Structure formats: structure tokens, C-alpha cells
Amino acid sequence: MAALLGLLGGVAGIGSLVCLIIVLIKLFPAEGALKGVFGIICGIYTFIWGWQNVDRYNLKNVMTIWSACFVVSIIVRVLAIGVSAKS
């Protein structure tokens, strides 16, 4: 069970990273280098900016996948805590 949770968490993490990079590619030319670098340092800014500009930059699918990966990672972490507590 722990291995499956680790694999699922890894997939969610990679999915989140890919979505972050896609949104950063849109963020840099739109907002400039300073906000782009800030988006690299502070991923929540990039996440919020992506949802605010979902229609302008056609990011609906990317942001939906990123949100799903975020929720899955939270669920996996909670389940992993439960599994480790039983051990």
C-alpha cells in the first residue's frame, strides 16, 4: 500500500511540475521577467495567476489538471500518514 501511495504521489508531483512549467511559459512574456522569477520561487502565485488568466491564455485544461494533481497529492499525503500510523 505504501509503495502505491508513493507512486501515486510521484505522478501527482510530476504532473504539478509539468503544469507549473506550462503556466510559467505563459507568465514570463505576459508579466515580464521579475514576475516570472517570482512565479518560479512562489508556485502559489503562478497557480493563482493561471486561474485568473485561464480564458485569456487558454489554460483551462492545464489548470484543471494542476488542480486535480494538487488535490490528489493532499489525499495521498493524508492516506500515507494513516498507513504509517498503523505500522
Second form
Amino acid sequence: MAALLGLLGGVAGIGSLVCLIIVLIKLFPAEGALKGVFGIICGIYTFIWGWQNVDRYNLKNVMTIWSACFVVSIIVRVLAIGVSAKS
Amino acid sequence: MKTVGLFTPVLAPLLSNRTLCRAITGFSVVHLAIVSLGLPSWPCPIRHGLGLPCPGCGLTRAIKALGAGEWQQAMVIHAFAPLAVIVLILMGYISIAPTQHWRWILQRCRLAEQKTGLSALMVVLFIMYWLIRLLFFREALYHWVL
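Having seen the form predicted alone, can you show the form predicted together with the partner chain?
Once more the chain from above appears, this time first in line as the rest of the complex follows.
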């Protein structure tokens, strides 16, 4: 169970990272280098910016996958807390 | 690509978008509340994807420590926590401020940034702080952040 949770968490983490990079690639030319760097510092800003500009930059699939990865990683971490508490 | 210099405003364009301010403030407050309860919240994509802390990693814990009055602890975890709190409070106020007041703050903020380049300087310092910790104080960084 722990291995499965670890695998799921890893996949969600890599998925989030890939989506972050894709959104950052759109963010840098659109908003400039400083706000792009701010997007690296504050992932929440990049996430919200992505959803705000979902139609303009055709990011619907990327943002949907990122949101799914976000939800999956939270579920995995909640389950991991449960598993470690049990054992 | 937009051309940027040290005196290009960073904060003012963020504050000009009130919907963005509301979303960031709301998300951050919920995130802080969930983390304070000891529950998992926003996972940093860089940390979870690469196993490497991003420049902002540790800010939540540092802000939590600030909230508990543990200043020293907060500064050890992330020295930029007080700045993050100030920006968050400013964004929170912008979200609910009357339009006239919002425009006044926006104008002042833009002028201050264009004259001093403070925000851009802070972004550069933030990245340098992260690089120094990552290269020279890796163990301490991993201890506090990961």
C-alpha cells in the first residue's frame, strides 16, 4: 500500500512539475521575466494565472491535468498519514 | 517577450488585477489554515517533482512561526517570511478596498517601484538567498524545508 501511494505521489509530483513548466513557458513572454521568476517562487500565482488565462493560451488540458495532480497528491498524502498512523 | 529592467514594476501589475489578488489571498489563507491544522495542502511542484526545494519552499512554515510569535524560528526557516506577509496583507486589502483607495495605492506602488526598483531587487535577492542556501547551507535548508 505504501509503495503504491509512493508511486502515485511521484507520478502526481512529476505531472505537476511538467504542467508548471508548460505554464511558465507561457507566463514568461506574456508577463515578463520578473513576473516569470515570481511564478517560480510562488507556484500558487502560476496556478491561478494559468486558470485565468486558460482560453487565451489554450491551457485547458494542462490546467485540468495540473488540478488533477494537485488533488491526487493531497489524497495520497492524507492516505499516507492514515497508513503511517495505522502502522 | 516584454523588456524588463530593474525599475520595471512587479508588484503594481499584480495589484492592478483585483481578481488575481482575491484568488491569491483566498488560496493562501486557506492553505495556511489547512497547514496550521497539520493537514496536507498545496504541494510545491518543484519540490515534489524534483525533490529540490524551490525558492519559496519553507515560506508557509515560516509564516506559521511568525504567527505564533516565533520570530527567530521564522527567520531561520525563511528570511523573506515578513516580506511575504506584507505582500499578502497588501493583496488582501486590495481585494476589499474601495476603488478610489485601490487606485491610490496602485499609483503609489507603481511610482515607488519605478523610482527605487525595490520589488525587482527583492525578486533578485530572493533567488540569490535560495541559491546561497542551496549551495552552501544545503543541510540546514533540507532540515527546515523538506
